[in-house]
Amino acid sequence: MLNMRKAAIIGCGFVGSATAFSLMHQGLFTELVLIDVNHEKAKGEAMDLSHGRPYVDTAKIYAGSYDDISDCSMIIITAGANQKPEETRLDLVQKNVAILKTIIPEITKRGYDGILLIVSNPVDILTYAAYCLSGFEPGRVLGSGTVLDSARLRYLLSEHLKVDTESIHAFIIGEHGDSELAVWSSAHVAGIPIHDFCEFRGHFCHHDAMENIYQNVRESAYEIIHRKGATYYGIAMAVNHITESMIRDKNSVLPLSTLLTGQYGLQNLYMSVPTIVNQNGAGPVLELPLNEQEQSHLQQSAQTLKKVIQTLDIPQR
């Protein structure tokens, strides 16, 4: 019997360890488990995050093994190669469907009944991957998807238009990577539409504003690992925002990678799109209405990812 309070993440790198970090805080789980190819990684992890018990709800953190994961409500997966500065999230395809060729056996094998939330990169071939190695219903296998993107936008928006960015309401769709695209056509701010508030708010030059929060919102990631080596408070934080999402069961709508089977023109592709999230995993799709230049782009989108599937050792569903 899965147990809604126990988690385990596997993968204990930057990303791994600042989910940790981020959950821990957030006091959704009793019980959380480190899973590393490094088990001494995993465990010193466990013993530095474990010394701020006192001050947070979570009961238990530690370094286990796949044999902890059998009761978990959910197994959230960071494993993978560090993105470099030169590379894009695509170029670390075939490393990290190796990586996750070994995790996904081992969790199957145990007769696994949760939900597997993929957040290594490229986070839609790889959340494809794992649907198509783990044999799991597609509702049960769920990307990280454009989450931080959309939150990116959000904050882009705020900033430029001196407002709350939890009075904005805009999207990110796609690929989460350079094919991405900004669904402005819908975006508003408390309902008004985001053209009209920024007319409000004296910005007039829609396209030059829209075209430059774009590239800034698709950078950002660049520009981080540029300055810094990797990102990963950002994503924490974005995971710990869908897994809240799931556990108290609220029916949240968030960009995931999430299957099509027919949305937007599209299927048998795990691609980010706005969907309903809860304690079953990914729900229903929403389709956005898209205008004709965002459809197109979307449609790019979608052919860049299957090409990249086309090069996958991993068998189809």
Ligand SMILES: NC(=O)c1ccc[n+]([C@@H]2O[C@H](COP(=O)([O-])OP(=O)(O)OC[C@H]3O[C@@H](n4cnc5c(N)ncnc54)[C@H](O)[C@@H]3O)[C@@H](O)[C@H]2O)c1
Given for the second form:
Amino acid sequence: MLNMRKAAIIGCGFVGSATAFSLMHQGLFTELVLIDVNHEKAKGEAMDLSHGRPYVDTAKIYAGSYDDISDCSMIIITAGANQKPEETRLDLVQKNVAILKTIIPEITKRGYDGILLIVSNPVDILTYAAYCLSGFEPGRVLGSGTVLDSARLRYLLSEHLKVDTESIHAFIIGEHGDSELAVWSSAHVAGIPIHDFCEFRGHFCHHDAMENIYQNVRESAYEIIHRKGATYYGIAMAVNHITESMIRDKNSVLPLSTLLTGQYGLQNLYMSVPTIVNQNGAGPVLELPLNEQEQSHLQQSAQTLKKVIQTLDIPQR
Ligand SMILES: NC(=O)c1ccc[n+]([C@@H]2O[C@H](COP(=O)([O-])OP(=O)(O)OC[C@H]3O[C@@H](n4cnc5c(N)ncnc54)[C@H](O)[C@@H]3O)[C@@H](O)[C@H]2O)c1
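Alternate state requested, the form predicted together with the ligand (shown: the form predicted alone):
Whole complex next, starting from this chain.
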């Protein structure tokens, strides 16, 4: 039987350990298993994190093995190479699919029945690969997608418009990567269309401002990697948010990387679009009304991903 309060993190580098730290503070899980090909690294992280136990509600955090995962409600995969300066996420595909090919069989052969949340990049491709390699139903395999990118968008908009991020509803969709797009046509602040709200705040150069903000979101990871070598706090908080929606069975709408089965005229790929998320996983997928330009941008993003999918050496479903 699954233990809703137990999760595993596979890959204890920057992203995995920051995620563990974030989940510890959230306090929803009473048991966190850390797994890494470098067991000593997982052990060191578990020791360090455990020393904060007196201050948080997470009961137990330890370096484990795949034998510890079968009753987890969620496995979060953060293993794999990260981007180096000048590398795109798609450049990571071959090495990280190879790593995934060693991880997924360890999970399936133990009869795992919970959710797989993929965070490693390129996340849409790896989530698709995990779906193919695991044989799990699609709702149980999801990627963190553009949850982080949408948070970046809302943050930048909140700075521009001087309004709380929570009052802003705006999505980045498509690839979590260079071909992603901002859906301006349905973005709003407390029900007021974004362009109207801009004018309310005294901003009238919509096109330039929106383009600037979109470029800023798209370049965020490159900018951070250039300055500090990796990104991890933002994604750790995004993962925290996703897990909370699931464990609390909130039916949140999040732009997760999900299997498309005809929505937006697309199928047989994982890509980020707003999706209902609860304790059973992801789905159904919501179809945002897109204008012509957004539709065409989304199709281009899908084609970018499809081209990469065709190069994968995995049995496809
Ligand atoms: N989805 C997102 O929004 C997002 C954001 C930031 C980073 N990432 C991605 O997350 C991944 C991890 O980034 P990082 O900065 O933590 O990298 P990192 O190099 O710090 O950590 C990777 C860890 O994976 C471990 N690992 C490698 N092969 C493994 C295997 N077979 N089994 C178990 N563990 C294994 C390594 O030992 C290492 O500890 C990268 O692919 C990065 O691009 C995704």
